[in-house]
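The chain below stands alone and is given as structure tokens, in the form predicted alone.
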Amino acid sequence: MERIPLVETRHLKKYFDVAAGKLHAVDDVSIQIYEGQTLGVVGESGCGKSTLGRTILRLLEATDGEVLFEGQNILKYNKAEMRGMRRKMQMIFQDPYSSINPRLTVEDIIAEYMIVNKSFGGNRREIYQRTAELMDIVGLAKRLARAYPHELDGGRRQRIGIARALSLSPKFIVCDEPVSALDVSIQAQILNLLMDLQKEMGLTYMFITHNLSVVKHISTDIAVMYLGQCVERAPYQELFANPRHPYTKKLLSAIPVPDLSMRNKQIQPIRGEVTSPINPKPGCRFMSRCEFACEKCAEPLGEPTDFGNHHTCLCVRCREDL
């Protein structure tokens, strides 16, 4: 029997109207995320990673396409149906300084979602008991329950965001660069916490990041985005061992290696002008920066090339040894 993804997008599009036309933030993205796994999403700033995550959760309304959760297209849900779906889908935001209410205490921030959704029948005592449990789960000391966000460091603030996301017992969490605003030592603690929670609770993540070393550490599969399109998708071992898209190869070449024997490693710089995401022309959007571009690259790309083992690549020359 074929395994059904927990979350799937089919030809998902999100365009923004701007003065010059339509900005293609997410353009024809089809991905699958299976239960208990982590899909890492990487790419340059402005490539559409965060917009993709927010569109999947319907924090932004899609322009076209489908978002399937457990096989149901949630883009067709009305407001009442979507409110029930919010319990199953949550988000950990990038900035722990601005994503939580500075006027609420730690326990009130974590309890807020449960109060709004009338968890435990709206019983405040049970809600705050659950809040204390969540603080313990994410490693927040009980003495901080009545503290305010400005009294805490970035790592503790991000733990509040994680506890809040867990408060409704979701199945799927979008982690939007959850460690990028933290010190390196704190990043490791938060990453290990997320991985431990995934094992204990069977959570499914979409993990958005710039850091390829981080995404290799935490991900089951990796999707590489460029100017709104998913240009390559593969299991993390396959992507690092056998990248096919020229953009992916250049990204991987830039990963720092803590090995003196590799100090002469050649980094492949990406040269050329970035194509405008506003009213883009048909064809490969990386063409203006790709040393392997040919006339065929200017033609509509069609469906990604399938290499098997869930490895796909959106490049007309990806079967060649470039």
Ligand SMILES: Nc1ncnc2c1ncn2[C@@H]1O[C@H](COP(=O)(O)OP(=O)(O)OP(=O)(O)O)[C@@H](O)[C@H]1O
Second form
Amino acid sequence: MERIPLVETRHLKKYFDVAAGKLHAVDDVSIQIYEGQTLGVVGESGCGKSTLGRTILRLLEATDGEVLFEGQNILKYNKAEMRGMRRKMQMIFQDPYSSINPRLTVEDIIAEYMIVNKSFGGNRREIYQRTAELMDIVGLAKRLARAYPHELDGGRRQRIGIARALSLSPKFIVCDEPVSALDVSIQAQILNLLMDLQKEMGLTYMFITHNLSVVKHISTDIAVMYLGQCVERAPYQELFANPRHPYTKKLLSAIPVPDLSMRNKQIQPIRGEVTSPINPKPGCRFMSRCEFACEKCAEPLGEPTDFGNHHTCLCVRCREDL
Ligand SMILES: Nc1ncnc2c1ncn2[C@@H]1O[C@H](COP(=O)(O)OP(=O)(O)OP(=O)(O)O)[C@@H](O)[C@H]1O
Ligand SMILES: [Mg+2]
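Could the form predicted together with this ligand be shown next, to go alongside the form predicted alone?
Next comes the full complex, this chain leading.
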């Protein structure tokens, strides 16, 4: 039986109007995210990961394409329909401090969405009871309820962000670089927390990161983005074992290896000029940096090549043994 994705984008586009023309931040991205699973989204800074996440949640209005949630195109929803939808979809940010009112205490921050959404019929006692439960769930000590976010370290602040995202019982969470700003030891704690919560609550994640070693721990599937496009997508074991796109191969070769015998392996930097995302030409955007580029690569890109088993790749040479 064909699985139905919880969240799916079809030919999703988000262009920004800038002085020099149209900046193609997300350009024709079709991805599927299945219930209870995690799609890791990786790629260099500026490739459109955050814009993709925000456009899916309708924090940004799409330029074209569809975003399906449980099979419904939510880009067609009106304000009232979207209000109901918002509870089901939340976001966790890299720096929760930037989205938190510093004058509120920990418990007020976690209670905020529930108060605005009149959860529990607006009953404050019940809302704060739930807040205490959420603090417990994300591993924040009770004594911190009246603390202010600036008094806490980055890991605890991220736990507040997670508790807040969970407060309306969402089904889907976009995690935008949630551990990138944290110390390595704390990163593991927060990743483990996110994975435990996923198991217990059946959550579905889109996990954005520029760090492939982080995404490996948490992802079921991986989408690799390059200058607004999803250039390769596959279940994570498949992507690590059989990368097809030259860009994915470069990314994988740059992951630090714990095996000492491999330490001296040369990491090849990606050379060449980065194509501008403003009014890009129809051909492959990685072409200027790709050692395998040929004339065909300058022609308009068609649909991605489908290798079956949910593995697709947007490269005209990906069937060849490069
Ligand atoms: N509001 C905006 N107006 C104009 N251009 C924008 C806007 N937001 C993002 N961009 C551009 O869109 C492209 C994608 O940006 P985005 O922030 O989505 O990338 P990213 O992959 O999340 O990068 P990072 O890893 O640095 O967070 C970039 O070229 C960026 O400059
Ligand atoms: Mg970003």
